[in-house]
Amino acid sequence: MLQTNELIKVEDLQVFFHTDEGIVRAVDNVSFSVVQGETLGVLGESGCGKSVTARAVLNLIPRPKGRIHNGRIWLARDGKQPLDILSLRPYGRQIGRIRGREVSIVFQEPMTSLNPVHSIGRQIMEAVQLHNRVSKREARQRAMEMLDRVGISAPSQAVDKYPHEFSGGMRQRAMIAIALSCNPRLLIADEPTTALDVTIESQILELLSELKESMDMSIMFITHDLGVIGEIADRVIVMYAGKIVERGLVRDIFHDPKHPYTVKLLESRPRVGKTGELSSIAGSVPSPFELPAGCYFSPRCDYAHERCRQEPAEIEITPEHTAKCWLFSEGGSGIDAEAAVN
């Protein structure tokens, strides 16, 4: 059940996809929480289960091939008992009242997430009218207010424009305006800066931080970009092949990483003053149909041992920092992360 200040709590989440080739365990026994007012960063390579986890929070797993096999997702509600989102019908009225109003999402591709045949204003108005008893005129006014709030100039003109008339950065701002139009308590941002240049990326990150403070909301920010995580997150969970391998405060992850995968991610990032070829992680994320026994990262790990053929337990390093690695079992102290990263 939820602890004090927890807004969302995910327990033992499993999301499987049934394909002609076999079962894909996209998310496997994942547990985490998002605290009121914080930004939780979700980090990992492509194919590690980050986006599937985000969609599962809103019970948006595509059916019939996708299925939430197990788990609970508790949502805190003011003055009411916490609600298990996964207990609701995926297309029922109750989950419809939660999506957009309590929890909202900015999808990964702003170029394709907006409906090309409807104006930007109409798409914002649709969200507003769905969750609020307001007239069309009031919804239009709200749409212009949101466009102005996310930094789009001349909102009275922009409200009637179509997605193809917006640049990539403006489309992303419009997506954020739609997601925030009903003042959600949690915003899930699924790699919202991936397709943007660094200048626009910086503006979007600054915008999200400002909106988080002014609207008193929490953010679940999904990315594979370490620089973005370092700038925006308070806590971080690191995912690999559908599992969480490390979690901690952002300073723990960046200055004292413990899992070999996290260390390798940090080694591969570009840094000021570092010359020569960038480091890389050998190999790739394993095929979901050919997962190795035990620790999924072991085939790419410099510290792999025979015992890695068995799945390691999650070890508490500090109350806020855990890692799932055999290096910490039996009294081990793990990697000398500072030496490894530097």
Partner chain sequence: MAVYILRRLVYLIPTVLLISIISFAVINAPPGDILSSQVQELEQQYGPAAQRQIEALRTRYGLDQPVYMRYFPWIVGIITRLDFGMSFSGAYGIEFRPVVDILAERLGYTVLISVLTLGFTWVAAIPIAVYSAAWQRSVFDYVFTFIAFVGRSMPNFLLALLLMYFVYTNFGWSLGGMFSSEYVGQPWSWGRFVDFLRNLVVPVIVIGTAGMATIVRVLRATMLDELGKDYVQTARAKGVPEWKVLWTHPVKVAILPIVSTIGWMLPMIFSGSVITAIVLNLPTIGLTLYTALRAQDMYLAGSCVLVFSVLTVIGTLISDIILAKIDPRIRYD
The other form holds:
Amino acid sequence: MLQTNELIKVEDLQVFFHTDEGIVRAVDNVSFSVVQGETLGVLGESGCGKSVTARAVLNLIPRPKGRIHNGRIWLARDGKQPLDILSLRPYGRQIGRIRGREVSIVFQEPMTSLNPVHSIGRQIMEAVQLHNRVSKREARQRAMEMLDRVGISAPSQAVDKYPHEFSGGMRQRAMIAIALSCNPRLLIADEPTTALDVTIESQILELLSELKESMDMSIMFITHDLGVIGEIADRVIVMYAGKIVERGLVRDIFHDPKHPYTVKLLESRPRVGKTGELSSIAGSVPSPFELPAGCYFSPRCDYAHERCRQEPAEIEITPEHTAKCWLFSEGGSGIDAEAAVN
Amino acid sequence: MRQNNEVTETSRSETVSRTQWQLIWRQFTKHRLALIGLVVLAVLYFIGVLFPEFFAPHSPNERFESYLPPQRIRFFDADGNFHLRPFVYGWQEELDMATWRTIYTPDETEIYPIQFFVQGTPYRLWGTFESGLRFMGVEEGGRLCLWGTDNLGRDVFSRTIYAMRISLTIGLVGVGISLLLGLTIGGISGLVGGAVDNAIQRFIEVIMSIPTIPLWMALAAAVPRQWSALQVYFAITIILSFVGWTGLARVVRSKFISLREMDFVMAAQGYNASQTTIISQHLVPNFLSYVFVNLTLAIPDMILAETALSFLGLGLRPPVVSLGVLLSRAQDLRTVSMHPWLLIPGAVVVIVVLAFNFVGDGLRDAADPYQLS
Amino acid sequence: MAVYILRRLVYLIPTVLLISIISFAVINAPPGDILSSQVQELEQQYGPAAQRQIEALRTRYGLDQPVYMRYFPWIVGIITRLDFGMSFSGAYGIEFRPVVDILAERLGYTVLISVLTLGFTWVAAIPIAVYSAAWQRSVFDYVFTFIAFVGRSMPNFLLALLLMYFVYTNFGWSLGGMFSSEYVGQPWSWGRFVDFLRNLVVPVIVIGTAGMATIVRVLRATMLDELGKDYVQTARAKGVPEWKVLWTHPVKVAILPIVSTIGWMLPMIFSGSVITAIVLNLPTIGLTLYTALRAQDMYLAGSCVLVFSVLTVIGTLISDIILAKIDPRIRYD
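Instead of the form predicted on its own shown above, give the structure for the form predicted in complex with its partner chain, please.
Next comes the full complex, and the chain you just saw is listed first.
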């Protein structure tokens, strides 16, 4: 089940959405783990299933359209058997003890993820009082501490303010305060900086790194922004159309990308000293109802081949680095990634 | 720089372009209740507005015994024999010795088979074509009064069918006038803006804060008693729409304002599309669907209002036959408890209004799939 | 806050004036001079004996003057002396009565029934809407959505008649009026109180149903909208139990704007109460309006319209103030 230092392990996760137009395989057979103390970056375009994966970890898939069809999500527990989160009832009591206490989440939109009619303090206290036996006063104290910790000035006043009185950056700080108020072991950050402007973004990233160290937790950081990944992640998984196409240490992904999709992503990124036109990836993400056979990226891939009509296996390049592409299987030619990137 | 640093957010494959009306219709047909409502309305308008003379077994003023109870259409007689042709029983009269009232009960010896396409009381269809052809009837000597008769012995079923002509059109005409008022005043408000807009909005607020029924009642009471039925009909229609236009005017105004500012209009302007294309391709369809939905939802309110006013004796008055006039026969508990069938026209009102509401809701969902309320 | 209330009060003045003009138009709407016909009747009945009284009426209501000149004495009389004019119909005896006395007598019941109806509407609508939204597409949702549709489609008077009939056949209560015959004119007692409540149940249900159906519709849609929002997921992600998520988060957000529905609920309630009062014979202003209109007693009728509208405006004002107080998102400066 779990290796010694693994905090959470996702096995064969499948999440489907049943819409009027048909079934969308939002997440299809995804497996990965988060190790204690690391920051795992999850990279992909919008609609690739990265947010759904994040929500599945807390069993927060919107019902009745979304359904988890398969998979296990093991959570390590001190001195106890690991627990499969997906085996718990999604609205039950047991999952309630994990959410917010063991695993927390920060969403993308700070404008909408706070309740507009409750004060900031009340929204932090709600989590604190739920998971700790504390009085209202102590909870309030804790709320002010957390606000201070996430860098909100004058916490004794901020605690009684309402979300609309905060700026976007401050709201996201408040969200982080809520998420961290019960010392979780894993923080899932679902594009927490996408809606913010660049200066605020780097402040928040810095804050998260700092809090990760001081609070001794792991972070699963979901983003579509390569720059952010480079700044914060230790390891990266790259997702495309509901599947993981490549995974590796952050330097492997940046300096030695293997999957043609990752390569293309890196090419479309402007770099200092590089001249000429920026390339973008030709074609578009396939419609979830008309997925191509085999490798989903093949219609857009420069290296597409007959074999790509069948689904490739995940090939191990080094123990830390895998890619899901025929190029690296036996007899595959590989690609000159170095040349492609530069 | 930042945008370029991101993975390109690729748009979904382009949706097959269809005209907005086709899209609305496709969405609408998914709404089962709305479809049922539409069919019900079509049937009722066909029967009640176009051909009541044909479908009603009797003329509205033909008289029989007073307060005959409703008849049941039967296939099995008292001996349990099956009849392929449905039939009704006649009535037998008894005098209740305790209350000295005549009581009618089904007479199982008198069997009247229901015949279709029979010659009945002659009539003039649409006031021009003379005919006596009726959809159904029974042979001479029998009486077909499916929903019983009223105090003057008139067939409630036939009168209900005739009443639909007035009741179902009053909503349409009223909404038409409301539309005219709403479009003009709302349009001026939205297009001119500024002080004019402000004044019109204040005025609408005031009218809206006056409860409709009391205002309707007061205005309807001012209709001179000596006016003819037709004059009263139009007066009531105008009174109904005089109060009803405010909601529509608001919708029109807000639509005008929001459409002007809407992103896609801006986008079209950015692409240098001509003004007329913007208006015909974007503004008009969007706007029409919105107005259409609101109209559909306004009709039932008008029908309810006519019914209520006529029920109170302030709207249409006999000899006009409308659903409200029919219901005004059932004013008090005594009448209702003794002759509950007089309330049957009320069921027709509920069905019509319900059907309009279903259709309106279906249209609303179809026209505006991204807006929930 | 005080400034906000004050501003709203000032804002009220033109509104009320406009309403008074419309009400006055109602008074003068019937073709022919209604007061003159009353005067004529007086003459016929009492002959020269009533001459002085007739003269007084003529000068007081400015019968010889054009309509707009008659408006000013009327409105000034209301503002300065609460003088709404006289009721001329025989419905209240041969003697003419000041309109204000009749209104004062009936205002209490009118407000009582309206407030009770408002309360009933919310108390019944909120749980139905919340459960329908939370269990969208469940049997509960379908049943209540259908009932709400029927409630919206049923004419008030029909519902009143049906309920009266139902109550009569099932409980043997013969409703009508505020009290059963044995308690009319009696001093208050427990029995009288129970009887009073029993007579209130049907009107409150009848008047409230249409509004309730509308609120269920609106609130259900808002709830569905709110349930899909991120902050609900945030609450779930904190580990808050599902029922508590529902009632403390989206419900609170969705319910606050419902307070502002008083603005259209009151006109609806007054409209409904008029018809219900007539069918159930309740001594409210609605019934007064009806009898006044039938008797073409136009000062009384116009004043009823005025009172209804002013009550609506006041209700709207109160709801706006309450909303500004309880909803942190609304700024009133």
